[in-house]
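In the block that follows, a single chain appears as structure tokens, in the form predicted on its own.
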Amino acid sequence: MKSFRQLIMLLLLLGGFLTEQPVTQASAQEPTGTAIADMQMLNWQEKMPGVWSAVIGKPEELTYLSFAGGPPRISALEKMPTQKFPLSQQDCRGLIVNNRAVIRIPLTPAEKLYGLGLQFEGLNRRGRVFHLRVDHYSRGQERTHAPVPFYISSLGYGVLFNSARFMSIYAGVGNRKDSPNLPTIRDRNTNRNWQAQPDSDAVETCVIAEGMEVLVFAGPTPLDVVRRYNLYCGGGCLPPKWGLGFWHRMRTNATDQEVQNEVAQFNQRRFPLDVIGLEPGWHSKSYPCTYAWNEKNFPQPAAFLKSMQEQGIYINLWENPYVSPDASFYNIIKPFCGSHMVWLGMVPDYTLAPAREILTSHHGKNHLTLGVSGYKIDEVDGFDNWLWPDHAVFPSGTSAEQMRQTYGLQWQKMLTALFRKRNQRTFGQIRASNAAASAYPFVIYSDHYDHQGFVTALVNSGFAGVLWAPEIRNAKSSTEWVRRMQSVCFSHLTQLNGWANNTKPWSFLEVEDEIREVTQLRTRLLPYLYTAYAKYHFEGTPPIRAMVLEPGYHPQETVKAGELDDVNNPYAMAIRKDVTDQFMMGDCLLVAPIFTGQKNRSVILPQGKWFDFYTGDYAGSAEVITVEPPLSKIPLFVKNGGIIPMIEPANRISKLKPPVKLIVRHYGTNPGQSQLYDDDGLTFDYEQGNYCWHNLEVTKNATSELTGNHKMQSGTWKITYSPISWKFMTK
């Protein structure tokens, strides 16, 4: 018997199944891999109500949470439903192996996973592998502008892997041989139900590091998970009111006189305009940047900015992070820069306080004191061909990959602090972000220009605690121009970027009226939108969010069995399709964009009655409807009892001075209740209580007549809106 066992071991060794280590009787009887039971159980500590943390190994000091936009909003977290730890602690395990920190979180068979950053494809992340890395363009499911390592389970919990490293996440992919939940093994040759990718019972995540922290956020609902995550990261940002208006970016080398002419044209054509963006030509030199005014294009920047302020226009400056040798502070900041350059410009290490002080001091003196209101920070997302390499060295000791993963966060944190010192709110744009960014007043944008991908990213942004806007630049037809502009007007930032083609809202004259109508609608919705962002700040509720976070919505996910194709699909992989072309904006508005080539589209209505925004007519309940809107209308629906406060059309938000007439719309036949938030729209004084919440309520009397009323709930701010009138849309 002994000699027979030795013969078997020898054959296995020759076949490559065993290592060249000495073989013993015990090692032949036990699994050669690390058993789940041998992985370390994680020791969970409740950090805040409904938020638990555990670590494996020795986590690094620099993490995503170290760049959080603010401290946890403890009072808001304490108001949320009390929850127990939502997972099996026995099955949450970690391991340090081969210089990697590995964490394993269990999954049940029916769970769906959402999130994992700003994704341009799909919704359910289960059954995929993500190698999360900041990049300027979405490549599949991994390289993206905001590869946030946070996912939300359909069972009502969320998981954040808090390591600022390149990360691999196996979202229900990869079956351990010692798992007690292995799927049934099938023979491909005889069983049509054979799967190329059998389901796994866990999410396994690894980083090349000595350790990692993981946090779990309880629900009870998926929306509660997102709220808790945002509140833990400092709450959502509350932009200034003007930031929710219409933005227009000038051509790259525009002059001050061209800007003046542009503003005059907006006025003449009765188009809203709140922000003008200046592109690279405002610099004396760019790529790399001097951060100094171009004296030829802007000979008197102070006078120019004063003129813009008088007209109610805010100015946003484009920048990239790479310092030109001709910058006035080049020699001062050079010792605090990395080993490699980008476009022959220095790459400052803004984890160092001196570097931050040098840049913000220059910006404060030369930009903010003159009247600059914000920034568009480009090229922080990276592209391997011109970014610093992964072996670059930075003076703080921060690794090149950590710098890449957090550079967008560093800029957001630095500039937000600069404006906060002046008690001045800002709203800007950024090309890269990551976890713990919800409190930063920056919107991600992209060169990626697929319309449907834009909307999918908008839907996914709410899972990640980031803001995203599908800016419009150009179009191949007037129809596409309208449909893109409608999507932009129902995103976080409404902007036309004419940097390359010098486009205007009226570039397609035949649809000028349609464009004016939707841009004015955006401004008219200001009270509703501003309240949605207030709830983002105070309660953590994303202003724009996926339908799967809406109560009563049932996900319409389809899985098509894979068809064998020896060239394109040799493993007969199944194809999953999620609904990513509709979303919720605020408490009760459902948005369903139309794409070029569509004459009609399907809309999935959640449970309860829904009504057409424009007419108040009944649209349906818990069903799929088909709509065929005119070119001038983006499909919008309001839930039964929904309340939407609006103002009259206005071309400048900054020119809205009290009293501002408010028209409160009510939809459906049910009584309804909503809130209206207001403050000065400019400063951080709301943090000292200088704000107000008003309760908007519709009641039904004995004869079933609907009556609207409002009442102040809290705060010291005298509301901007008066008089307040009611309009009952459903007859």
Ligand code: GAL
The other form holds:
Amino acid sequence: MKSFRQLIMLLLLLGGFLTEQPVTQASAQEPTGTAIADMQMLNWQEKMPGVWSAVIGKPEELTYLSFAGGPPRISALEKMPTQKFPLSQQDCRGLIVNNRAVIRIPLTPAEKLYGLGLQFEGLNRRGRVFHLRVDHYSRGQERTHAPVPFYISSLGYGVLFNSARFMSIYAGVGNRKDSPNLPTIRDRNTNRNWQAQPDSDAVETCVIAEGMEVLVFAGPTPLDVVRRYNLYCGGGCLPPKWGLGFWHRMRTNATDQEVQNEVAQFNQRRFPLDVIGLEPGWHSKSYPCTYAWNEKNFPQPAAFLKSMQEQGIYINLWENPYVSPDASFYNIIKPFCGSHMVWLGMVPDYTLAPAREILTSHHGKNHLTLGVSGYKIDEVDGFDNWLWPDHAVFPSGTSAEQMRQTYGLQWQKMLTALFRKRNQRTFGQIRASNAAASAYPFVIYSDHYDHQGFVTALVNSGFAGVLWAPEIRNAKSSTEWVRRMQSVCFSHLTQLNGWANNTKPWSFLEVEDEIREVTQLRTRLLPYLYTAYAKYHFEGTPPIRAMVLEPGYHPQETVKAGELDDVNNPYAMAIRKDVTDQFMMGDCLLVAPIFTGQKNRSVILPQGKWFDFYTGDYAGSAEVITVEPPLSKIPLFVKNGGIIPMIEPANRISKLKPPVKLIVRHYGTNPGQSQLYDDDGLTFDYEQGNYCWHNLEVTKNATSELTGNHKMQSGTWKITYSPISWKFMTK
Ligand code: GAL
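Counterpart to the form predicted on its own, namely the form predicted in complex with the named molecule:
Zooming out: every chain and molecule, the one shown earlier first.
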């Protein structure tokens, strides 16, 4: 006999069957929003030459572009080649569905995609899904310190999804059922070419929001795309000259006397030193922070800073944003803070002007007027278990999610404005950033400690309008110490971070000379590097760039006769892969770091001849070479006709007073032409024309003799360098 429960179930089922509707025409119809045809065609407006914008739905007020960045550098954008809209307008579509704003941008089969922020793995982003969210990077995660939602296509256009939300980007992943370009279905039973992930013909992006803006940047080359993006965001930052020197961070809890001793040791050992960073311990309390001097460690901060200034040393202060109840401004900032605390400190909402005013007036009065040159803003990125939760509430009404995506930008914006008010340039560090940050003078860093990942991030930073520097703290061997230090010297910020281990550049005594040599080389390159940053600022060209952005890297005819394999076509094979371990720095220098455990490495030299930086000897052209450099040398190559202006070794950039002797190196057999930028290196007076560009030119006469000339081109600044002599490196 059936139980009572079974009987009820039977009745319910029967009822369901009897009430079920017959299948009608209407219910078989596809719901709207599932076909490409249902998606709205985007309506593009040209905002600036070669930059178009379109929206879907109602975009929010707080976006990366509305919040961050400087005014677009219009005159530089106008000088770029005129371009038509680079995509098929018909195929750029958008849709609001399931509380999401969705944008679809078409892709063609062979296209590669670069960018999507500060990534530590690979170069080509096609074929992966990115859940972009600010976080401290951990291996294998797509969360990163700067998840910039901007990509560059190998076909020479770029796309920025301008929403300050957590964002999912399906970069050539997923196929719509009505796509006109679906790949052929292959039968896995019989076809060996069956793919677990069939190619897709679009990038689809979504955010949980009522709308989103999308921008397209024209080329024609991928480098032009990056340049347009940077110029649109205000141009790259121009660091003060001292920022390009050597930085050293003290151990936590160091005292003023220890700093003095450390500086004295740098002097004795003849190591360059420009900036000292103070770590936790300079505040009276940290985690959460008071932002007030610790009287025990720094009893007389004003006298300490004055003494540092006299010695030509700039002081950078570590901080995190979380305000201690013992901070002097705790009570007045409290109403402008979020619902949740971090390390039991308040989290101010710096989208609000009064909160910014409270912090900057405190910093101005207690730090900047005493001589502090900048900050390292720590822990603005994550991890999840440290930061505020996604449901936290902030007084401006900014969501916790938007707060997380923009908190690093908020700090950069606030501090940049503070220094600018004093007509003083700063250069600092930040652990989170995002889109539209090109103009901010901050370099991203990480606790992550993988040498190869560091260099990959350096290469990728050039696609994202951010600066990044590998960390050096310690090493397991003296060889590793040298190789890491060399990479740091060829990055955006040359710093030894001794906070945890109290390490010094000479901590491995047996390689003291090698370390001195490379840190001095960094300083000697100052005129070359400073010019590279001026080009970042005025022209948008990233000072450190991936090889794929280098002309001559992808020559038309890469495949020579024979099979496409490593034996017959090593160059064509090498450039097919993601090249993450070598890059361009400035106009003409190719850097190929050596990693721990490597004795030699292969280097891809693009078309055109390349020469060894140290000897001037010919190294190769459109080929893959193997190098086995001595420990003291990081492999460096210069393009044919390359010109590199350098100074003599100098232990303090701030002590370089005109006239400073300049040696201009020329490499190869071709004539060459290059520019040299100069200004006071400290203020914003260059914005009023107080700078100069000099033309450096090498000509060749009938008997192939090379001669170097320099000529002032523009500006009013009297160049720091004199005399200017030439050195022809290639014999
Ligand atoms: C870490 C930071 C380090 C160091 C340390 C001090 O979060 O990444 O560079 O500053 O804090 O506590």
